[in-house]
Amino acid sequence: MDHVQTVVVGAGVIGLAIARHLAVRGHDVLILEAEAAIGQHTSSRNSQVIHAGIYYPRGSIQQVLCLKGKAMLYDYCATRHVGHARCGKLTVAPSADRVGELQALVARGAANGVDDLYVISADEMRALEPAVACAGAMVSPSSGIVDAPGLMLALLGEAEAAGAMLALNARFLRAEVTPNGFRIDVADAAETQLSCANLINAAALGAWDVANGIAGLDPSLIPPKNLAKGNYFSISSASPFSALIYPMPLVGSLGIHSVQDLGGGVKFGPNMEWVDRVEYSVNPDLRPVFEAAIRDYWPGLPDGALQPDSAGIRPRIWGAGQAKREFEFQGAATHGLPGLVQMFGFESPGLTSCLAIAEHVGGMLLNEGT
């Protein structure tokens, strides 16, 4: 039976960032990915936005990791030539009676350490974004976009250069605790057994399946699983905007916003609906809902221009009508199993925070001496 120091389950952007972080620090790392390619779910089915860190509760792990991760990600992309753009984000007030809310958002961001936010008038907004209709806007200069597939390839390349190995079509089945760590069964071309000292559950949508397969783990520690689907529509013409355009935030959502791509195109989304399975089709009947939301800030949207584009599923540990919960890390202090790191509820700003998350997980293992 083969032995490896650290097994990372999940080759999304967070799993790959963790594998890279550990490999370049001397860990012997194996990445298990159930799909035939990396990043097939949450990591590639999102807005690809680099978030500033405005809305997360002050002092929360999401707020801390987002701010740290944003700086790390911009530096990483610049030095590794990963496609990205610090295009900025404009949050628009649709009417004069809501302009005051923009200053409240600036204050909220400043309290979180985002100190470059400011409000502009409708005239200033027209000069920046002639296609946008609003009574004023908040400018977030440090928001941007990143080529998520390119980022994942860069992370994988550095991990492999440091000795990490990637196994595709390799589904984690179960694990047992042993005196030296874990014995793992993997469904690949043949059912394989291996052992490891450290087991990192970074499987995102599959994190619950991994957790339920670990013998000896108290099942009461596994949080509830809720799936939130977000759909996107796009237009075939070039983007009418130079920055990201966001409506005023909603409870539990940032609303249907414009999503620039590095090639000059644009899509719009996501909406949010609770679902009970992972399924990525986009219902064209949602078009009128999207048209109405987009025309609140882009009245020039041509009739019939929107086409179904893509969808993503967020793995949430909170559900409809419940208080929003942040990232959940579980180490030995939680479950009593040294070397096991469980991660649940990793949605936005997971992409922005991926390098900081990797550093955090590395610190959890270091503190355990594994």
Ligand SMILES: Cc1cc2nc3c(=O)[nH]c(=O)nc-3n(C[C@H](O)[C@H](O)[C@H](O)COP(=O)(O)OP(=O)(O)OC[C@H]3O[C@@H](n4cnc5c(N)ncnc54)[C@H](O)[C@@H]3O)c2cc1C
Second form
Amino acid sequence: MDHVQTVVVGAGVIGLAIARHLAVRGHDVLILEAEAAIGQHTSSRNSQVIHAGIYYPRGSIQQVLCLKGKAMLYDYCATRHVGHARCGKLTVAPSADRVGELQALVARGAANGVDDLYVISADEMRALEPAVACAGAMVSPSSGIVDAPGLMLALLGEAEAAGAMLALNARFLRAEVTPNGFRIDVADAAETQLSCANLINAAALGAWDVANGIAGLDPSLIPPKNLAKGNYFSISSASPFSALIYPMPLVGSLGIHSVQDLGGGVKFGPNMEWVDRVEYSVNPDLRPVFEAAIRDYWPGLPDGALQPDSAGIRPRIWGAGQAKREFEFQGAATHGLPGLVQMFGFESPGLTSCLAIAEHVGGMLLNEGT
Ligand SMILES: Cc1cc2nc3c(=O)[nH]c(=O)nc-3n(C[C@H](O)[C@H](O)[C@H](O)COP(=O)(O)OP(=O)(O)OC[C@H]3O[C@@H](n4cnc5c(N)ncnc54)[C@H](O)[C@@H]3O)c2cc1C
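Next block: the form predicted in complex with this ligand, after the form predicted alone:
Complete assembly follows, chain above in first position.
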């Protein structure tokens, strides 16, 4: 049976960032990916926004990792030539009676360490973004966009250059605890069995199945599974905006906003829909809901211009009507199994935070001495 020091389950942006972080520090790493290619799920089905870190509760792990991750990601993209743009984000107040809420958002951001936010008037906004109708806007200069597939390729390339290996079509099936770590069964062509000292569950939407497959793990520690789908619609013409345009935030979602791509195109989304399975088709019947939401800030959206684009699913550990929960890391201090790191609920801003998350996971293993 082959032995590797560290097995990372999942080749999304977080699993790849962790694999890279560990490999460049001398870990012997194997990445198991169930699909035939990397990044086929959440990491390539999102808004690709580099979030500033305005909304997460002060001092929360999500806020700390977002702020740190944002800085790390801009630096990484610049030095590794990964496509990105610090295009800024404008959160718009639809009417004069809501402009005061923008100042409250500025204060909230400042309390979280995002100290470059400011409010502009409707006239200033018209000069910046003539297509947008609003009574005022909050400017977030440090928000941006990143080419997520390009980022994943860069992370994988560096991990492999440092000796990591990637196994595609290799689904983690089950594991049992051994005196030196874990014995793993992989559902691949060869029905591989291997052993490892460290096991990192970065399977996102598959994280619950992976956790349930670990014999010896207390099942009561596995948080509830909730799936929150986000659909996108796009237009075929070029983006009428230069920055990201966001409505006022909602509970559990940032609302149907505009998302530029680096080629000058634009899509709109995501909405929020609780679902019970992973399925990515976009229902065209959602078009009127999207049209109404977009026309709140872009009245010039032409009739019939919106086309179903894509969808992603947020892996959530909180459900409808429940309080939001943060990213959940579980190490030996939680479950008593040295070398096992489990991650649940890595929805937004997981892309922004991926490099900081990787560092955090590296620190968890280091503290365990594995
Ligand atoms: C609609 C939407 C919009 C978002 N927008 C943003 C945004 O603008 N900015 C931002 O920062 N974040 C955003 N996010 C969050 C971000 O996309 C995620 O936090 C991030 O992509 C999660 O990465 P991951 O590697 O954990 O997950 P994934 O990319 O889903 O990777 C998990 C991998 O594990 C594999 N896997 C699953 N089970 C197994 C198994 N048993 N064996 C082997 N492999 C397995 C899967 O095939 C997959 O490749 C958004 C998310 C959604 C859904």
